[in-house]
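There is one chain below, alone, in structure tokens, taken in the form predicted on its own.
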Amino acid sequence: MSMILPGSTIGIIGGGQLARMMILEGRKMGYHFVIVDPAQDCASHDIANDQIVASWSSLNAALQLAKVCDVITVDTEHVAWQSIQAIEDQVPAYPSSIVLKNVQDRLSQRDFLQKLDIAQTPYVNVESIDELRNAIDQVGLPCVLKTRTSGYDGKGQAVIKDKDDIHVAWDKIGRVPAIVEGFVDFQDEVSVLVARTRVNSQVRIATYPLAKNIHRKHILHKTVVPAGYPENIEKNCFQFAHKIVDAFDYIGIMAIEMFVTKQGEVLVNEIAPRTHNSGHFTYGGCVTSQFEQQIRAITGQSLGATTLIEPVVMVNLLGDLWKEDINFQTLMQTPGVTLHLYDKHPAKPGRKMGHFLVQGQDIEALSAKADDLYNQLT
């Protein structure tokens, strides 16, 4: 890949908080930005150089973006891979259409991991209620039914605990093609954030510390780093991540979510070919944030250090918290705490509006402190 110098224009399909933080980091490095987003007042609209108001999957918007940009990336994987494929011969685009095609469809993603011999939960493709019954016989109960496309933050999913739940679950996901996955009795979900690029034709990979994730109602609530796992488990997580990015010949940041079972086995759960919510701890918690690293990777620069500055806890702030009198004063006056708000409107239940970091030396004390600060907002 050719190096893309400061002064060049980076296109981002998607104008949410991930794009916003990429732009904030990229501007310090001398780059200009054009975004594609259907919302005129999206989180990035006021800091981008220009905006194309259109759907993330608009072919016309992708073609228009390709004419004015030197490289293109995304802040969501829900971009039509066909649109990226249509512009790849005109401008570098990361992730590639091949990556998006394999990741957007959960069946394709599972098949891809299986070919790499990467440990994961058992899964079966289902396209009818009868196939769903047969799949349950194969993977057992309980299990999870997931739409093959468009799911996130628990959307498009249904847990099946017994056979009486089959019809309700099938109706809940809209009776669309899906996969059934075996239920994992895990002790924690963790994520690996890995960056990969080419510098002078040489592959470079940089991996961030393993992060432990705690969810509420299927939405990430808190990330704790370091995760506190022994070296052998961390090694397995990193090996899986490196194997995946190399198989894709990937350029950019990728987040890989994994389960650590109660027996200490590591199972890959999901691939996100972009900067990721669980990587927000890097934005102030590491020498190089995931957002700066993404810009470095897609422009052919050397990758920055991924060193953790000190233990850190990240807590998501959802729209459920927003009230007319919401008061961030305590957060802002507490040493070791950094507040990040995304300038998103309006605040809605379940919508990610911001996050805060708590940094210090004792990770258990930090986690308790983060809980206390969060509870003062509720």
The other form holds:
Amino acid sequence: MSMILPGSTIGIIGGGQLARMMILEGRKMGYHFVIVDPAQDCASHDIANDQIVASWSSLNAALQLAKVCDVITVDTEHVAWQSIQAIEDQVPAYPSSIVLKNVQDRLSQRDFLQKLDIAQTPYVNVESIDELRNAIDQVGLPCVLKTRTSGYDGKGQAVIKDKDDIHVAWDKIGRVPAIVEGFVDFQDEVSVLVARTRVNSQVRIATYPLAKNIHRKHILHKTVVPAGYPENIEKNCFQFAHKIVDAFDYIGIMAIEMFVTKQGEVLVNEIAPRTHNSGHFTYGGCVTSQFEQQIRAITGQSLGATTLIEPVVMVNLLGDLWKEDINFQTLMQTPGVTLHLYDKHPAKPGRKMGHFLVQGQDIEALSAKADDLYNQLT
Ligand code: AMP
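Provide the structure of the form predicted in complex with adenosine monophosphate, given the form predicted on its own shown above.
Complete assembly follows, chain above in first position.
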């Protein structure tokens, strides 16, 4: 890949908080940004140099973007791979249409992982309620029904505990093509953030420390780093991550979510071909943030150090907290705490509005401090 020099323009499809933080990091390196987002007031609208107001999957918008940009990336994987395919001979796009095509559909994502011999929970494709019934005989109960496309943060999912739940679950996901997978009785959810690029045709890979993630109502609530796992489990997680990015000949940041079972087995749950919420700890917590790293990777620069500066806890701030009298004073006055807000309006339940980092030495104490600060906001 050729180098994209400062002064060049980077296109981002999606103008949410991930794009916003990429732009904040990229502008300091001298890049210009054009975003595509249907919302005129999206989180990046006032810091991007220009915006094409259109849906993420609009072919026209992609064609327009290709004319004015030197490289293109995304802040969401829900971009039609066909739009990227239509422009990737004119302008480099990371992730490529092939990556998006494989990742957008949960079935092809799981098939891809299976071909690589990567451990995951058993899964079966289902297209009707009869197929669902048969699939349950194969994966067992409890199990999780997930739509093949457009799912995120637990949307398009239903847990099936016994056979009486089948109809409700099938209705809940909208009776669309889905996969049913074995329910994992996990010890923890973890994620690996890995960056891969080519510098003078040599592959470079940089991996961030393993992150432990705590979810509430299927949405990430808290990330704790270091995750505190023994070296053999960490090694297992990193090996899976490296195998995946190499198999795609991937360029950019990828987040790979995994389960660690109570027996210490690592199972890959999901791949996100972009910067990721569970990597927000890097923005202030590591020498190079995931956002700077993404810009480095897609412009053909060497990758920055992924070293953790000190133990860190990240807590998400969802719109549910936004009451009239929300008060950030304690957060702002507590040493070792950094507040990030995305300037999103309006605040809605479940909407990601910001996050804060708590940094220090003792991870147990930091985690308790983060909980305490969070509880003071509720
Ligand atoms: P996903 O959209 O696949 O990332 O799922 C969202 C959340 O649902 C995950 O972070 C887990 O907490 C939970 N989940 C998803 N799949 C499973 C599974 N097979 N077994 C247990 N929990 C799951």
